[in-house]
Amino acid sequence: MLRYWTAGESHGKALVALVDGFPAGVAVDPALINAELKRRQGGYGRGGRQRIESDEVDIKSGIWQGKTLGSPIVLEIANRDYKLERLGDLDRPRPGHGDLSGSVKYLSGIRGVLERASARETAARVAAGALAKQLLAEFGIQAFGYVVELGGMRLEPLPGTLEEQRARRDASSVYSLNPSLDGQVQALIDQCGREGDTLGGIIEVRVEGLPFGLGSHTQWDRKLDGRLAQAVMSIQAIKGVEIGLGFEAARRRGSQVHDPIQYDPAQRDTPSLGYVRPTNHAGGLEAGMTNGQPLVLRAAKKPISTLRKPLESINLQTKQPEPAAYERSDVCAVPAASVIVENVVAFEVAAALVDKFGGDSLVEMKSRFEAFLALARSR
């Protein structure tokens, strides 16, 4: 099983992703997960703290001559904001945190609450996630995450091959696939920025190269759709998650839904073993397992909490109301989102791999993939 925790807080010593069930033998490029990294510390809207924090990756264990030993991985980004026992309390919550009801439950301040349930925590899951696409490429599959939506403003993918469509989103501030849309974008972060309001967006990932049969749907917890869902909705400020047509799929008839099945004997030796679809509304899962088609997942993020024109709050020691308090934060993040979903998918996705053909090794990983091919193929 591959699996992985997090540890740390905003403002401690550093993040820590712990990786268990990592198959031995796969090559890792510690610049890879670096350039993930810098990645998430990218897009139109960040605010002052990544000027100050510049990620890298260092990996403690699991490691020997560049290869992974099958043992626990651990991944360690320094933080150099570092400030955490010189912090005080906060005594107003903020609407949209978890700073009101963390410190009911653990009957605390708020400080430690917001450290650990802030987004900063999410660059352990990106150098997890860029950790398990250097798995998944040994088997051709591929994570791609952009921008398809912010602050309400729609932005139409330009059609286009893999290496196209990624070169665009390198190219775009927001991290889209119309980078022509991009001076309407930041004018748009930028009024909300002046008027101290936040903006949220929708993102959408890819995962191209996938065989049949990731997940199952033998049991309710092993469904890949719903592992895919609720490690999305992990992420903070991720309020849905959506695959294939989605939401939309409820208000069309079952006959413009579902996605004829053809073959096609020369896209045999593809992911698809030839069974082909004119249309992907499934998102390329069915019945809680991969179909041969690509997978298209959709996730919606919430506009930032922390407000600089901040909503009304209450001070819990008065209980008098009083404007919320306010900690350094971003106008949007969205750009930033693309990334960590992309990654988060790529871990699950990674996982369901292992599920289905073991994790010892890569060598065996690789012969089982190519003895179940070719089973599926002589069927």
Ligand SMILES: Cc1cc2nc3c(=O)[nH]c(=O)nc-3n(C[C@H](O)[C@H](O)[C@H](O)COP(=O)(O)O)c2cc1C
Contents of the next structure:
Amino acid sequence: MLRYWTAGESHGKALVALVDGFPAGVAVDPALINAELKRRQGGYGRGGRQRIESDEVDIKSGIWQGKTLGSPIVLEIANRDYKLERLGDLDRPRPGHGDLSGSVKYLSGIRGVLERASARETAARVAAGALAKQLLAEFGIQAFGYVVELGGMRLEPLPGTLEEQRARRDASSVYSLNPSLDGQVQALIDQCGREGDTLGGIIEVRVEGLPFGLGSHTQWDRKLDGRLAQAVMSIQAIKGVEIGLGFEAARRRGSQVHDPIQYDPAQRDTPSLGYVRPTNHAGGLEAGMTNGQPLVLRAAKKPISTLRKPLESINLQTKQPEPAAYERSDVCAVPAASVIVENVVAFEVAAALVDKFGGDSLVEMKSRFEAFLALARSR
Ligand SMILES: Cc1cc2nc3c(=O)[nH]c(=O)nc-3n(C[C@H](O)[C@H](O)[C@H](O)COP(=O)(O)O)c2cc1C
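Follow the form predicted on its own with the form predicted in complex with the ligand, if you could.
Everything in the complex follows now, all chains and molecules, and the chain you saw is the first one.
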């Protein structure tokens, strides 16, 4: 079973991911993890903190001579902005953050809650996902995330091969697949920032090269759609997850939703095994299992809760109305969230891959993977 936990506070000494159940024999390149950490810190609309931090992973355990050992892997990202011990508490909870509910639940101040609720924690999740991607690459599986809507503005993805789209996304200041709209989006973010407000958006992640049969219909907690939804919903500020058509499926007739099944022997050696679908409204999952099509997932990110022009709140000491607290904050973190969702999805897919073809070593996984494909093709 491949899984991970994270630890660390926003202004604490470090963020840590402990990855357990990672197969032995996978070559790990820390530069690939650092590249994802850097992307998470970028994107137009982020504030001062990203200029202070320059995240780099320090692999503390689980690797020998560049390859995984099969033992737990600890990934650590130091906080260059460490100052937790010097920070005071807040007394005016921010609507939309964990300040009020967390301080009531833990009978504590707000600081202890916001430090862990903060999305700084996602640096550890991105590191874990970027490690998992190195396992996926061994099987020709790639996860790819981008922004499709920001502040209500649709950023229609331009078509192209995965490589063309990757180049397009990496050229876009908001990580969309339509960089010609960057100027308009930046103007929207700037305007919103001047007004002391914040913006949300929608992210799409595609996973290509997936074999049939990751996840299982046999038990609720083994369904891959359910696992993905839980993992993605748990990302800070994500308020909705859709797979394939998602909510739109509810508005259409069945004949306009379900993907017909055809067979094309020329495609027998592709992940579809020749079972071609003219549409992919299911987003690559049926009954909680991958169906040989690309996985397509969307996530809705709400606008950041900390507003420079704060909403109404209550001073917890006096119980009198006062504006909510303001701490240095971003205007828009949707591009960064696209990196987080991409890596969180990659980790869940890798976990499902280990479940199916697991898991002590890469060599064993690969031989089971090939054996399964041969059996499935010969049916
Ligand atoms: C990449 C990213 C950056 C974020 N930056 C901020 C921020 O600067 N200020 C803020 O108030 N919330 C920020 N958030 C959102 C909060 O962390 C989140 O709203 C809060 O933890 C409450 O959790 P919930 O929105 O999931 O209910 C960010 C979220 C993400 C994904």
